[in-house]
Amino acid sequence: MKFFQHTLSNGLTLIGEQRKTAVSAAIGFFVRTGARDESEEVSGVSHFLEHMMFKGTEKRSALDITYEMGAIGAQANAYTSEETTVYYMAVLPEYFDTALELLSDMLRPSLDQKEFDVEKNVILEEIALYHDRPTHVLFEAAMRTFFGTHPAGNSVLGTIDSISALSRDQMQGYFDSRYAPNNLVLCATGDFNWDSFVEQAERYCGSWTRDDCPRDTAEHTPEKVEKTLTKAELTRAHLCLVGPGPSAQDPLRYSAQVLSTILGDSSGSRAYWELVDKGLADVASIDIDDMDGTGMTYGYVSTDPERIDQVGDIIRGIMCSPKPFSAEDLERAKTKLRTRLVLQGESSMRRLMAIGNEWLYRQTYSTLEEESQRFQKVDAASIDTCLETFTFEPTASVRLLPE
C-alpha cells in the first residue's frame, strides 16, 4: 500500500491511497464548505447545490450523467454535512479514468434554471419529510441549541422559508465563494495509477481559479439550556442530551472515543445494560462528534413517555459520572473501535472516506495500523486528562414529547 500526494498550482489537493490488491477503485471531491459556512439568507443552498450538481453541466445533461454512471456500473452519490460536501463514485478499476473525468465535470455544473426550480421542489419535499421524522428534529434542535449562534448549529437542510427564497443567482454566488479548488481535496483509493490520475485531473481540473475561502473556527463557550418540544402523533419520548466535546483537531478525540464506547456503545456498554438491557429505553446511546475547530459529546435516548424522566436521569447520571469503568472495559472498547476501522479499511470507498476526510481536517495521512495504534494507546490515565477538559457532563438538554 502506498501514498500519494500532490498539489496543482491553483491550489487542488490531490492524495492517493494506492493498493494494488484492491479489486475496486473509489475517487471523490471532498469541499471544506457545508452548513455552518452559510449565511442565514441562503441557510439550506449546500445541500440544494449538492443535488446541482446531478443535474447537469456545459457538456452533459442530467441524463447523460445518470446514463454514463450506469454504464460503467458505478456505485455513486453525494452527502452534505455542517462542514463538509463529498460527492464520490466506486468503480472497477478499468473504468478509473472514466469516473474521474465524469466527476470532474460534475464539479462545475451548469446551474441550469428549469432543473433548479423542479429540483427546489424536490427539497422542500425532503424537508417535509425530515420534519416527519422524530430524531431529525430532535437532533436539529439539540445542535441549534448547544451551539446557539455559533455556525456549527446551523441546519443542513434549511427552513421552508429559506429554499422558498433561494435564487439561482445566490446559489451560483455561494458556489463561486466555496468551490474554489484550493479548498477542495481529490482523493482515490484501492487500484489506481497515480501518475495517471495527477496527469488527468490537471487537465480536468486545472483551469479552476483559486479564491479564499474563509470559515468562521472560533472557540465556543456553551451555555446551560433546557428545551422540550412536543410533535403530533408521537408515540415515544426523546431526550437528546449535548455538551462539549474535543474538535477533528484534537488528539484528545481518541481517549473521548474510547470513553464514549465504555458508556453508550449500542451494546454491552454502559447505557446499554442499565437502559435497554433493563427495558427502560429501546435506544440509548452517548457518542461524540469532532468538528472543524470545536466538538461535542452527546446522549440519546428513546423510551415510553411516562418514563422520560426516569431515563433522562440515568443517561445524564451516566454522562456526569464516567467513571469508574474497569480495565475489561477499557480493553473491550479499545477492540471494537479497532475491529471496526479494520473492516471498513476493507472497502476502497470506506477508506476514501476515512483518508479524504482526515485531509480535509488536518492536512495528514494515517495508515490504517497507525489510527489503530492510536486507539490502542489509550489508557485510563489519558482518559483522565481528556476528562479535565471535556467532562461529558452535559450543558443543553432537549425533550421530544407527544402533544
Second form
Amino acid sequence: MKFFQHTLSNGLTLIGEQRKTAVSAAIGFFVRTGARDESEEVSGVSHFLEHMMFKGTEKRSALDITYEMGAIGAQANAYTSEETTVYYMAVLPEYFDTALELLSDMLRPSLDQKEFDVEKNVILEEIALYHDRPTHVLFEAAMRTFFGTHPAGNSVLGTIDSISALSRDQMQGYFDSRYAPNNLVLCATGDFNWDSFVEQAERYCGSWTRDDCPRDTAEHTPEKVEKTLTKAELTRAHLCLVGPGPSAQDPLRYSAQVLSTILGDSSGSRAYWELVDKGLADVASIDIDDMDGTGMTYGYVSTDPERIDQVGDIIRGIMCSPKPFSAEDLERAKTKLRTRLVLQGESSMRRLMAIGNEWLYRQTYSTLEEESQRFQKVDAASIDTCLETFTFEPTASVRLLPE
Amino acid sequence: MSTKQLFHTHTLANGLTILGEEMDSVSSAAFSILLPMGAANDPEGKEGSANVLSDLYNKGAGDWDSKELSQECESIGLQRNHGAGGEVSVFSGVLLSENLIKALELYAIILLKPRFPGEELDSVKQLALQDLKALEDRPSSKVMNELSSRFYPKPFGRSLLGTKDGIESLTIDELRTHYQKNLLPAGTILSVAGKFDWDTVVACVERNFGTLEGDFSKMSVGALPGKNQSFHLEKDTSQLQIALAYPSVSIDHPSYYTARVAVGVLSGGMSGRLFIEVREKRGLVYSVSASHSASRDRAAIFASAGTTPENGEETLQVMIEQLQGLENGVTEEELNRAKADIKSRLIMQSELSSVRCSALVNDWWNLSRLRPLEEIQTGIDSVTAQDIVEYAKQYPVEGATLVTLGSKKLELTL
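Could the form predicted in complex with the partner chain be shown next, to go alongside the form predicted on its own?
Below, the chain from earlier opens the complete complex, with every other chain and molecule after it.
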C-alpha cells in the first residue's frame, strides 16, 4: 500500500492510499460538519442537506445523478453524525474517473425548492422510523443528557418541528458556511491513479472558494444526571450509562479502547460473562466514542423490564471497577483489535472510512502496521494512566422502560 | 475479475465435502462449516431447537468449559459467528491465515465433542426467550419474520428464533438426541477461502471429521402455492410496516438470472423503480426495497416499506403498480443499470474472504457445484428486456401474501 497527500490552493486536502491488487476503488468526501455545528433553530439541517446532495446540481437533475450512479454500478451512500458528514462511492476501477466527476459535482448542490419539499417528507418518515427503534431513542437521549447544553449532544435527525419549519434558504446558508473546500477532505483508496486523481480534483473542485468554518470545541464538564423515559408497547427495558472518555486527538484513546474491549466487547468480555452468558441480558456492551475535542465511555444493556435494576447495577459495577483484569485478558483484547485491523486492510471501503476520518480528525495518516503497533504497546501501566484521567465511571444514566 | 478463481473441492469417503478458494490479495483466511440442521428440522412442538443448540455449542467442548473455549478462540484472534438458518446451521470465522489450521482443529472439538452441559441450558433458554421478545421492539424485522412464516409452507417459513412454548419445553436430553440425529457428514460442507495450503486443510478435516457416519437426504418443499391473503398485526407505532411476498424461481431454474435482474430493475441501488417512484418522486417513505430470496428449491420476491399510517394506502398502491409494471416492459437503460449494480456488488464483495467462503458453501448446498464469478456475470449479461417481461407474466404479483404491522390495516386488492 502506498500513501499520497496533496492540498489544493483553496485548502481542499486530497489523500489516497493505493492498493494495486484491489478489485475496486473507493472515493469519499469527508466534511467536518454535523449536528454539533447547528443552531437549535436549524436542528437536523446537516442530515437533511446530506440527502439533498443527491437531489441535483446546476448541470444534473436528481434523476440524472441516480441514473449515472446506477449506470456504473456505483455502491454509493452517505451518512451524517454529530460532527462529520461523509459521501462515498465504491466502483470498479475503470469507473473511477466517472465516479469522481459525479461525486465532485454533487458536492455543489442546487437545492431545488421542489426537490427540497419532497425530500422533507422523506426526512419526516426517517424520524418516524427511528422513533420506532428503542436503541435510537435511548442513545439520542443519553447523549443529550450527558452533554447537557454542549453542542456535541445535538440530535442528528432534528425534530418533526425543526424539520417542518426549515426553509431552503436556511439550508443554503448552512451549506455556504460549512462546505468550503478547506473544511473537506477528498479521499481515495484501492486501485486508482494518484496523479490523474489530483489533476481531476483540481479541475472539478479547484474553483471552490475558501472560507472560515469555525467549530465550538469548548470543554465539556459533565454533571451527574439520571433519567427515565417510557415508551408505549415496549417489550424490553434498555439502559445507557455515559461518562467522559478520551477525544479523537488524545493518545490515551488506544488504552481506553483496549480496556473497553476487555470490559464490554460483544463476546468474551466481562459484561458478556456476567450478563449475556448468564442469560440476564440479551445485549450488554461497553465501548468508547472518541469525538472532536471530547469523548465518551458508555455502557448499554437490554433486558427484561423486571430485571433492569439488577442488570443496571452489574453493568455500572463493571464500569466503576474496571480492574482487576489478567495479563491474558489484556493480550486477548489486543489480539482482537489487531485482527480487526488486518481485515480492514482487505477492503477499499473500510480503508476509506479509516483514513478519511483519521485525516479529518487529526490531519495524519497511519499505516495498518503503525496503528497495530499502537495497540500492541498498550499495557497495564498505560491503562492505569488512562484511568487516572478517564475513570469509566458514568455520569449520565438514562433508562427506557415500557409504559 | 481479471484473474481466474482457483477452486478446490474434495469429498471424503463419508460424504463430507471440503471446498476452497485461494485468494492472492489477502493475508486472512476464512472458514464456514455448514451442518444440515435448521429451524425446519426442529421437531414439532420443539421450535427453537436448532437455535438453542447453536448457542449451546459455546458452552464447553472437549476439555474446555465455556470460558476456556472462548479464550482459546480469542487467543488466535478468531472473529466468529454462528447461527441456525432455515435448513442449516452455519459456523464461520475469519482470522490471520497462519492460525487457520488451529481454528479448524478447535471447531472440530466444538462440533464433535460439545459438552452441552445441563446446568447451562437454563441461561441459554433465557437468552433465546429474550431474543424472541426483543424482536417485538424491532417492527421492520418482526414484519418480515411474520411474512416468511405465513408465506412458505410449514415447516420452511418458521421463525429462526423458535417459539416461546417450544423453547421453554426443551430438555437437555432432547437436544442431545436432536444433535446426534442431525450430525450427518453427507450433508456437511466445510469451506475455506483466502490464504491457505489446500493439502494441509484436507488432511486436517479428514483427520478430524473422517470417522463420522450416516446418510443424509434433503427435505423437499415443492412448488409454492399462490395465496392472495392479507394479515395485520396491530401495534401502536409511528410507522406502518408493509411487507409482501410472491413466488419466484430458485437458483437452479433457467430463469434464475432473469429474476435477479428483474429485482434489480425494481430495487437495484438507488436507481430502482421502487426507490424512484415511492421515495424520490413522492416522498412517501424513507425505506422501500425488494429482494430475491432463493434457495435450493424455493424462491420468492419480498418487497417491503415503512411509512406513516396516512401514507399507507398510497405506498402499497404505488409498490404494487411498480411490481406489476415489469410486465409492460423494461428500457435498455434500466436493464443495464440493474446488471451493472449486481455485477459490481458481486465483484467488490469478492475481495472479502468471509464473503467468498459463505458463497462456496451456499453454492454447494443449493447446486452441488461451485459457480465461478464469471459464470454468474455471464448469466446476468445474457438477460434481455423481453426475458423480464415474459418472466413477470409467468410469476405475477397476483397471489401475494401481505403482512402489515402498525396502527392501520391494509388489504391486498389485485
